[in-house]
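The chain below stands alone and is given in C-alpha cells; this is the form predicted on its own.
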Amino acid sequence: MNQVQNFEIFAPKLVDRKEYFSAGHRACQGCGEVLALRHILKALGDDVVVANATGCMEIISSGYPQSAWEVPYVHVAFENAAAVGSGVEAALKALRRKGRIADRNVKTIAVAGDGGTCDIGLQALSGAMERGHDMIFFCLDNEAYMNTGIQRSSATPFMAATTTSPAGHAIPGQRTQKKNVPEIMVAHKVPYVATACPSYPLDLINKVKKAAAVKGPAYVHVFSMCPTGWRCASEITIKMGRLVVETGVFPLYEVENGKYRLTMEVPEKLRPVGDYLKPQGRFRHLTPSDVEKIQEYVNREWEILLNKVECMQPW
C-alpha cells in the first residue's frame, strides 16, 4: 500500500543483550505485559525511574522483600502513575539544576494497565501531558482488570465477556467500544504518540527509542495479550498479536508533532477479523451477524486512520 511507510528499525544485533527485568517474576504463563516491558526496558537501558501504578505487573514483580525490577522502580498507588512520574522527573531536573545529581539524561517513565490508564489514571495521564513533562507514559493494555478478576474496563472491546460483562441473551458482552486513549493523546498535542505490539518487537523497541528522544512527553500504547483472560492457550500469545494488527483491529502506527505514520505494513485486504475473535473463549458467544458487526467497524476505524496517514499534516 503506497500509504504505508516503513521507517528504518534498529537490527536484532543492536538489541540489547542485558536484562533489565529478571527471570523469576510471578507472571502467568503466554503473559504478553511482561513480554512487552522486557522490550521496553531493553530499549531504554539502565538510566531510568519507573513508576508503576498497581495492577499485574506490580503484583507479579515485586512482592516483598524480592524486586524482579533492575532499574530504580517505585510502585505507586492504582491512579496516580502519571503523577508520581512527573514528580520524579521534576525533582530530577531540580536535582541536575542544583548540581546535586550528575548532568545526564535519566528518563522517567510511568507504567500502567488500561484501568490505571484508560479510567482511574486518566486524569493524572492527561494532567502530565498538559503540563509538558518530559517523561513517557506506557500504557499495557490488555483490555481488563485482569489482576482482580476479568473485569471490563473502558479498554474492553465491544462485545467481549468479562466477570463484569458477562455474555447472556439479552446482553451479549460489553456494550461499549474501546476508548481510543491514543487519540486522545494526540488531541493534547503530545509530541510523540505510538501504538506498539510485543509481537512486533523491533517496532516497539524502535518506537521507545523514539519516546525517549523527545524533549517532552510521550505516550505509547502497547497492545499486551492475555491468554487468561481472553480464554485463549498460553503458546499463541505472540500469533494473537499479529492477528489483531493483521486484521486493522489494533493498528501500528505513531504520531509525530500531528504527522500520523502506519509503521507496519499489512496487505491492501485486511484479514477477516474473525480470525482474530475465534481462539479467544471471551468472544464465544458471538453469531455471525455480531462477528459481522465489528468487521464493520473496524474496516470504518481502519478508513479513518489512513485518511488521517494521507492528509493529516505537522503542528
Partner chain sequence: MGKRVGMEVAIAAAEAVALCNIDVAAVYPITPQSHIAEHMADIIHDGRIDAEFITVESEHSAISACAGASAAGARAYTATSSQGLMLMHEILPIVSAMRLPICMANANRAVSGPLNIWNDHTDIMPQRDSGWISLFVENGQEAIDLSIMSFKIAEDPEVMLPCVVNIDGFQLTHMIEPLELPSQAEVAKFLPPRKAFAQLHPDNPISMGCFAMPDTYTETVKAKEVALRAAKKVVTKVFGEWAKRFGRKYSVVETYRAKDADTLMLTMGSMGETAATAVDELRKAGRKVGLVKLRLWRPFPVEEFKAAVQGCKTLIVMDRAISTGGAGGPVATDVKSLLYGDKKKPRVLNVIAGLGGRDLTVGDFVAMFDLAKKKKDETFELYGVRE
The other form holds:
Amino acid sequence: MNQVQNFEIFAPKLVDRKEYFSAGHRACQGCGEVLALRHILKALGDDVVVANATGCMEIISSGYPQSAWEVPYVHVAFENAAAVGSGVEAALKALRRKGRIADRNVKTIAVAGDGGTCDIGLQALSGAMERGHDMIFFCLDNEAYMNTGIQRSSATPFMAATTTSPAGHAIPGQRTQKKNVPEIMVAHKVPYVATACPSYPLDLINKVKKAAAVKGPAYVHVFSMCPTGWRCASEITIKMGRLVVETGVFPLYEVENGKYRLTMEVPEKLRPVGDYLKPQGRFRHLTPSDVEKIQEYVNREWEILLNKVECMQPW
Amino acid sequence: MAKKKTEQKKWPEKWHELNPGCMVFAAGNAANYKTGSWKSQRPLWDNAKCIKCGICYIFCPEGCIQETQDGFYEANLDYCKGCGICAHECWPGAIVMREEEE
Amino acid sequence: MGKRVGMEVAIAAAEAVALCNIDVAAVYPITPQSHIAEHMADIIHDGRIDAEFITVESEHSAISACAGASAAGARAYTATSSQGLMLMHEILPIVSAMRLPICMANANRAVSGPLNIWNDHTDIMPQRDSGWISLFVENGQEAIDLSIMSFKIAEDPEVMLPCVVNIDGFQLTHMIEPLELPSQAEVAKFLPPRKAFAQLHPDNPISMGCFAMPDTYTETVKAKEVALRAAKKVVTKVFGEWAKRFGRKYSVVETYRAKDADTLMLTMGSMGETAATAVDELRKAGRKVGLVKLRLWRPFPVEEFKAAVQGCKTLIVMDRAISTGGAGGPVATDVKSLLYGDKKKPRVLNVIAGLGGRDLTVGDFVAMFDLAKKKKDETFELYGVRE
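Let's compare: the form predicted on its own is above, so bring in the form predicted together with the partner chain.
What follows is the entire complex, opening with the chain shown before.
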C-alpha cells in the first residue's frame, strides 16, 4: 500500500493555495520535476524573477504564444541560466537603486535540469555562485537528458541505462557514479546549500524559503522523479521519491554556512537499495551482485555524510 | 515594431502580429491549452472515504486538483492527464482511477 | 564642445560608455579589448557612475548576463574580441530575436588557429547573420561617437536590437589620439535613461525567450529581418541628431574623392584612413580613383552603397577576412550578390589583406590597386602572401 507514514507533517492546508505555474503545461504524466517547480514557486510567491535553462521545464511551459508562468520568466539558452540570472539580479539591484523600479526586494532564481547544472551549465553556475549574486539556483535533477531523449549526464547514477549509456553486453549502463554538485557548491562557500525532493513537499518548501531568506547565493538540488526516463509507472512518482530518500541513495540535508544537518529521519539502518532500484526499467539489467555494489557505495556515502553532519563546524 | 501589449487574438499570427521577441504578456495563458485529452484514465473520489487531508492536491503535478466548497477535492478534467498519483497517494483509498470509455 | 585631449582609444571608448548612464556592464578580459574592461572597472569602482559591474567567468556568460540585465530593463554593455566573440556566438542571435538592445564593443582581432591576437575582421564575420546592428569605426573619435550613438539606435522603439561597434584591435584600440569627449550633460540630453518596451518584473509578469514551433519560426525570422532592415533609417536619423548636437557628421556609407572616379576602393574600419592617403597618391599620379567606406555593415545599406558606386567601372573590395573555401572575402561576396541583378554595374575585384595584424601601408594600397587592375578574372587575391 502507500507509505505516508507521517501524515500530520504534510499539513497541505498550510501551503499557499495560489498556483504560479498554470495547468495546461505539457509535462509528461506523473512528472516529478514540474511538481517540484510548482512547490518551489509556491514557496517563493509573487516577488520573483525566473531565469530558466533550456530543458524539460522550458519546453513544457513556454511555446509561443502560450506560457505557463505566472511570474516573470526568461529563457535564453541551455548552459547559461546562472549567467542570465546574474544579469537579472544585477539589473534589479541597479534599477532599484536608481529609482526606476519599485523599491522592494525581488528574488532572482535560476532553474536548470541536471544537464544544465552539472554538465553544460556548471561553469556559469560556478561563476554566479562565486560572485555572490543574491540568487537561488535550483537544479531539478531527473538524472539524465530527458528532454532530448534520456541521454546520460554526469548526474545519472551508476549502472543506470540511458540511450547513451545503454545496458550493453560489454558495458552495462552508466559507468560512473553521480557527480555530487551540492558538495561542489559547499566548496564555493555558498551560504545555503540543500537537497530536497517533492515527495517531501513541506521540507522542500521550507528549504526554498530558507534559501530565499539568504542575502546572497543559495543552491537547492531537487531530486525530480521522471517516470518517462526511468521507465516506471507514472502513479508511483511520489513513492519513488520516498524510496530514494529512505534507501539513502539521495539523502535530504542542508548545509548552512558549512554546517551540515540531515533533514530526514535518521533510520537505524537504511532501507535496502533494491527497493528503490526494482521498480525502474533503467535498472532492470542489474544482477544481485550489481545491486550489492551499489549498496556498498550508498552505505559508504551515507557514512561520509553522517560524519560531516557530526564533525563539520559552521564557517 | 513596438506595438500595444495586447494578448494574441488569433492563431496562427501573421509575422507583423507577433509580439516583439515572442514575448508572452498574458501570464499563465498556457491554461488555454487543455491537456485533459491526454488521459486514458480519470480519478474518481469516494467522498465517504475522503478525510479532506489534501494530499491529492499537494501531489498533483498539474495543480489541477482543487478544494471544493465543502472541503472535498476534485480534479479539473480539462487538465488532468490521468497520471494516477492522487489515487496512489490517497492513503484512505478514497480515489480510484477509472478507464476512459471512448 | 569639450576640448581635445590625447587619450588611448580603448580608454576613450570606456569613457564614452560611462557617459551613457549604463546600468549593468558584464565583461571578461581578452586582448585587445582588456583596456576597455579595465577602464570600465576603474570608472565603476571609483563610483563615477552608478552601475553594476559583473566580472563574469567567460564571454558566454558576459553576453548571457547582459541578456538577463537587458530583459530586466537595464541598459547593458559588454566588450569583447575574437575568441570571446566566437564564444558568444551561440547567444548573439538569441539576443536579437529577443529584441534586447544590448550594446557591445568588439576590438576586432583574428580568430585562432593559429592563435593570433592582432587585428583583422575574421571575428565579426561569423557573427554577420546574427541579427545585430554592426558598425565599423575608422578612428578614435568615431569610437567615442558611435559607442554613444549605438545605445540610442539599439533602444529606439522602432529597432530594439543589439548593436556591435567594431573597433580594430591594436590598430585603433591601443592608439593614442587627440579626442574629444562630449560632456555628461550633453550626452544626458541626447540619451535619456532606457525606457524598456517590456521588462522582467513581478509588477507585470511577462515571459521572454519563448520557443517557436514550425508554424511560427518563419514569422519570427521575417519580423527580425524587417526590424533589422528598418534600423538603417534610425541609424541615419541618430547620425543626423548627433551632427546637430555635436557637429560631427556621419553617414552609413562614406565616400572620398569618388565623384569622377572610374575606380573605387571599398574598405571598412581603420583601413579607411590609409586607403584615403593612397587615393591621394594615386590621384597625383593621374589615376581616377576614389574610396567608399562602409560604416554600417549590418543592416547592409544597399541603396546608399549603390548610389556611392554608381558610374564607376571598377570596384576593388578590400576584405580583412576570408570565407575559406568560398567565393572570397565576405564584403566582396555581399557586394557582388547585391550588384548581380543590376544592368549597369562595375567590375568587382576582391583583395584580401591585413590578416592577423599584418600592416597595410599606403604603399600596400597602391600595390593592391595595381594588382587588382591587372587581374584578368574575378577571383580574389590574397595580398602579400609569400609564394
